[in-house]
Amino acid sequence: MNIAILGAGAMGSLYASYLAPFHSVTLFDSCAPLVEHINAKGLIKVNHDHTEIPLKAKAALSGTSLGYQDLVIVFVKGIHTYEAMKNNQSLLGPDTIVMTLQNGAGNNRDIAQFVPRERIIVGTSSHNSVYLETGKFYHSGCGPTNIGPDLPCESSLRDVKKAAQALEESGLTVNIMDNIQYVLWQKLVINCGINALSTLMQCRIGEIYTNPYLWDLCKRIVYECVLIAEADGTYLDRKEALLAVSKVCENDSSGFASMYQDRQNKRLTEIDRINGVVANLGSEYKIPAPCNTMLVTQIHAIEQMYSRQ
């Protein structure tokens, strides 16, 4: 397949490392030095045992016209989804499948402004990847890729199976989900419980579980999410939701949340697409979400202070 990956960050590069040996893959990014580096030197993947694997990769500046693609995978930060889709419309043919594996919620709505919903696949990735330096990333956690149609119909299900086959041929574990909204809420709860806390405390993911004070706060965040998810039409068992968060903390204990990496590099975060979604829905359903609301305020306060640091 001809595959375009929008966003050459840690996750986009990770998926390119799986897909590129089996498909024609191009990473698209708005950062010219990064694109030049990838084309000249490729990528370096660092595994758990700290072995380094050099990888050949192709990259292009966002907006470059390479013709219609069979599959476009969106990995830019949620706040940049609309802009990335707008700038890369030349990649979208009448049969192009667009798949979002981004953190947060609402990305599918931005994509739907450029692609019919029946050609959109939504999903989550259980992999964790951390950018170490330009073109070099640490694969800190593994897991399945869960996908499903944004608008269930016969043609959408065919596209989901086609995309799943491409990923599986590349060595990725894929689950096709009937109730993808349940999976999306599960992933959102995990992100809500981990990302902002890791960012505020400037700690590794595992420390959220091992520090009793942080874990107590994480519980409060997760329980708010569970109540609001149910009001939104998706039931989550709160013990199971908390267990899912603890497993991520254990499995990715040495990793850092992507939002924490944003803070280190003084970039705007995806807080509005993560805890902000829960806070806003809580307001809509008249369900208090003080912990999630406070996290949004604190992260935005940190962003405002970047210029002073």
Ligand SMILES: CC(C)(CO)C(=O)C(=O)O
Contents of the next structure:
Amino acid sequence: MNIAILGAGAMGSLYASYLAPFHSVTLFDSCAPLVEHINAKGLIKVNHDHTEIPLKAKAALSGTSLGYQDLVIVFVKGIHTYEAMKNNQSLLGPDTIVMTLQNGAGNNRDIAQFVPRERIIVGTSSHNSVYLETGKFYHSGCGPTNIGPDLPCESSLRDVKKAAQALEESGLTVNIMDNIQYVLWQKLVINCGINALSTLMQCRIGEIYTNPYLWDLCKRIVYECVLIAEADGTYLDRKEALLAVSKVCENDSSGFASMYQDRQNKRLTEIDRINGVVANLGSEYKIPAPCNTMLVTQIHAIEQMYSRQ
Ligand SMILES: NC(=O)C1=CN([C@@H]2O[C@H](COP(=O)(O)OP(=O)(O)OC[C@H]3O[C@@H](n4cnc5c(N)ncnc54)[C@H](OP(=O)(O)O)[C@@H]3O)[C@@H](O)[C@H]2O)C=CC1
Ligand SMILES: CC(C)(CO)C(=O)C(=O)O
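Moving from the form predicted alone to the form predicted in complex with the ligand:
The next block holds the full complex; its first chain is the one shown before.
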């Protein structure tokens, strides 16, 4: 398959490391020195046991015309989805499938401005990847990629199977989910519970669970999310939701949440698409969401301070 990955950061590089040996993969990024580095030196994947695996990879500057792709995987941060899709429209032919495994809500809507919804695959990735330096990333947590159609129909289900096969051939574990909206909510709750808190505390993912004070805060955030998810039409059992968060904390314990990596690099975060979405739905459904609302304000305050740190 011809596969384009938009965003050559932590996750784009990780998925390229699986896919590139089996498919024709190009990483598209807006950072010219990163593109040059990948083309000249490839990528380095650091495993859990600290072994370093060098990998060959191909990269292109975002906006480069490389012809229609079979599959485009979007791995930019949510705040850049619209711009990345707009700049790379030349990759989208009449049969191109676009898949988002990004966190947060709203990426499918941005993508749908450029591709019919029937050709959009939505999903979640249970991997954790930490960007260490140009072209080098730490694969701190492994897990399945869960996918489903954005708009279920005969052709979209065929596309989901095609994409799943391409990923599975490359060694990724893929689950095709009937209840993808439930899965997306479950991941949103996990991100609400972990990302902002670990960004504020500047801690590794595992500490959210092992520090009793952080775990108490995390519980309050998750319980708010569960009530709001139910009001929005998706029932999540609160004990199961919390268990899912604790499992991620254990699985990715030595890693850093993507939002904390944004703070470390003084980049704007996805807070409005994660806790912000829950806080807004809370006001819409008249369900109080003080913890999620507070996190949104705190993370924005940190973003404001980047220029003076
Ligand atoms: N890291 C993780 O463990 C996980 C992350 N996710 C999700 O995956 C998505 C990607 O995260 P992650 O890989 O960590 O993010 P990164 O910030 O590491 O990577 C994103 C890359 O996209 C680049 N970029 C920005 N704008 C554009 C554009 N218009 N065109 C092409 N490239 C662009 C960025 O460049 P620049 O830095 O110059 O802006 C950066 O190199 C997010 O939604 C995240 O929440 C999901 C599961 C786990
Ligand atoms: C679940 C978690 C925290 C693990 O990678 C994640 O999705 C992120 O870092 O954004």
